Amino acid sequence: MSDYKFYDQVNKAFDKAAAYTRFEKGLLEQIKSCNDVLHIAFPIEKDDGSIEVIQGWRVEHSHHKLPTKGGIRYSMMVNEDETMALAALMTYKCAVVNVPFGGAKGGIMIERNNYSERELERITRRYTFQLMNKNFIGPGIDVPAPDYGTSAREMGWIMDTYRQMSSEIDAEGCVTGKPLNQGGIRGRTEATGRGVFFGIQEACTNKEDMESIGLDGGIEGKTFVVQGLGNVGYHAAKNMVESGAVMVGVAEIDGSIYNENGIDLDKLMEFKKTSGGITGFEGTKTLKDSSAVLEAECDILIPAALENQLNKKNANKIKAKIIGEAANGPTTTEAHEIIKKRGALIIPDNYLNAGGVTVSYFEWLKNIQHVRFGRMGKRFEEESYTRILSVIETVSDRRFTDKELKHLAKGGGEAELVDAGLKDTMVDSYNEINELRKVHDVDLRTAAFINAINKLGEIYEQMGIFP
């Protein structure tokens, strides 16, 4: 679709939310607007000794907060409109689930498969030094993370190159997603991924809500099927299967496959590992294309690659009752709305894959702090349980054994407090999407537009024009 503007897409669910909300005009177009865009252009020595030249843009939105917070893709798709679009709504999902950044976005526009690990590490540190140099990355100022093609080892070397360039003490919170050795946190990798999963599950606890589009309340037998099983993907789908939902249906660069009695996670991961790909996987049914299967037969349907994959070439082919929108802007405006009428239940992006940039939060935290959640508190949380189970002992007359008074005793280290931080905010921001929902009678996406603008908004009008 030549004619799509993914950062329109992004103003028209804006603007359509505006319209619920209580702010004038000019502090609206305030609210949406990019703050900073920043294209660069750097020459980097391949491998074999000639000279290419790189794009790359980093977009910061908002600095009603700061750091910007946001991640760095790889794609031949990054352009400006792109990292713009995915900027504003870094903002609006931040404000969504509580968490005190402005929104920002970077982007390499490069196929990184075309590259070796020596070649991809040169691009990496120079755009590091182009971000330093033009004062576009810093603990409080802008703190990217990974994104679609890029991973720890990227942000590892992002890190190395800001702390070599740097005095600062809290260099480490340049950037999040980093290894663990390199002052990561437990828990990032499958935060998106993770917290895609807490979104959809408590949606499905409705039970008002799902008797509303014809499903029983709960996870448990519901089936789904997952489009991209990258990491956000593969983590969406392993703690859908594992809460008991049956996966019916992937799709992936290669092809879409699908079999209604379920499809095995494990076995496909480990075909894909050998295979390279997912079609042909025994047991299934290859389909004509990589979009076939979003159009399957499924309760859930959970787009997890790019933007523009549900669009209204094929928004009336879909059956899913509930979208669960895992990739960052899957649907158009014009699919929204097909969508909708038919009665499902749009889960909308910016809310449910902010999963990543909350565990983010608590790794950036923990970077400035200089301390591992969990450091100072578990060894007193074990030793006081340990207390209270021995007192039950004594006045039932029940004595535990040591591997139950192992499990009960156990306190809460950097894995599960982090856990419980990204479960504790996907809950409460659902809930309090939903509430809007409800109180507008609009749907999920128009409400926690509202709820973004409306906590924008007071902010800006305390900051007044000159923040």
Ligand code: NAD
Contents of the next structure:
Amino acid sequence: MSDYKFYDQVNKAFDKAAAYTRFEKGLLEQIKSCNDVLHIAFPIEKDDGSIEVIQGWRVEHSHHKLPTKGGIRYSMMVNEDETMALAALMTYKCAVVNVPFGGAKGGIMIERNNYSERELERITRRYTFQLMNKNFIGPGIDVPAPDYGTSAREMGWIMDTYRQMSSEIDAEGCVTGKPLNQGGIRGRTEATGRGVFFGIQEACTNKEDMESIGLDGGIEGKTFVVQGLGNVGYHAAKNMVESGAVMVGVAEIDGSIYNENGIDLDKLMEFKKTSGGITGFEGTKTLKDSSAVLEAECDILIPAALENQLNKKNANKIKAKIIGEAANGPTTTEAHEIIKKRGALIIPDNYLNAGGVTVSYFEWLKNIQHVRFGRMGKRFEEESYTRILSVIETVSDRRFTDKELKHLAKGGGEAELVDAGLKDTMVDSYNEINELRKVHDVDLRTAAFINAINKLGEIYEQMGIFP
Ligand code: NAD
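Switching forms now, from the form predicted on its own to the form predicted together with nicotinamide-adenine-dinucleotide (NAD), please provide the structure.
First the chain shown before, then all remaining chains and molecules of the complex.
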């Protein structure tokens, strides 16, 4: 859709929420503006010896806190407008989940599947070099992470390039979402999808809210459709299924499939690996095209691919009662209003997919502290719990089995602490924005924006203007 302007959509949602805050126009404009926009064009040598010029962007939306933080996307849809919109969303998202970063985003306009691994490495390393050259990367400056089309592999290349050229002791903190043996953290790969699940679960826990949209409380037994079985979509779906929800539909680039009785996620992933797509998967009906399943019968729809998926063309046909925005910007402003009028609950991207940046924050803390979470406390905790359990055995008839002792005396290692921190963040933030939703009688997206603007506005007011 050529008239689609993503940054404009984000600003419309901002303006709507700003009307519920006390800040003056100039200060709101200060919050809204993108502070730095970098557009670069650089050559790489392809495997056949030819030269190709690559277009890339990095946008730092807000410097109210440093470093700025945001993913790097590899897609043919990357452009300046999209990168500015995604950077702005990062600022608001970090504020909503109380992660002390400004928002940023990066992107390279390539179709990743058209390049060999070596070519992708050259692109990633050269892009990193350009960011260093322009002072757009560093543990205290701007810290990228994975996004659409990138993964831990690319983050490892970024870190290695940065470290080769910098003597900083905190160099590992220049990027997050890295492989574990290169300074990554347990739980980062699955964090965004798991956070999406925690957010949907928290919404479903609220019986009153569920009744208002005609659903029972809880996740168990609820049907869902997921669009995009990539990093975020797969992990969100996996957590949903493990909690008893039923995956009835899936969309991928090659098409969409549906089975009202449920689709086996693990077998589908195996099938996707061997066939390269999802259509034709045993026991499912292949629908007209990849967007058809968005209109299918289900309780929860999880768009986890790209922006502008729920728009004025299909909004009227969407039957889901809950839209869990795992992707950034999947619902246009017009579609949002249409879906809302139909009585559905939209859990917005500026809260719901914040699990990734939350665990990235933990990874960055680990990198600048140079110590793994739980390294010093785990054994101490386990020995303390063991002593308490043995006192209980001494003063009562209760005898614990070895299995019980192991379970009850388990201390918090990195994986457990990260998961607990992620859940706590997603649950608390949901309740914070849900409270604002009720106070102002608005939708959750507007409530999340109000929450972010209030926090940002206070910081900007206190900072004043330099010089
Ligand atoms: P990914 O590249 O791992 O996966 C995206 C998947 O969507 C791919 O499998 C792709 O084939 C599929 N897809 C693309 N177009 C589609 C279409 N039209 N219909 C159906 N499927 C389609 O990317 P990801 O990291 O999972 O990111 C997905 C979304 O989540 C993006 O909007 C991204 O900005 C957002 N997000 C990602 C993270 C993260 O940590 N990776 C964090 C926050 C938000």
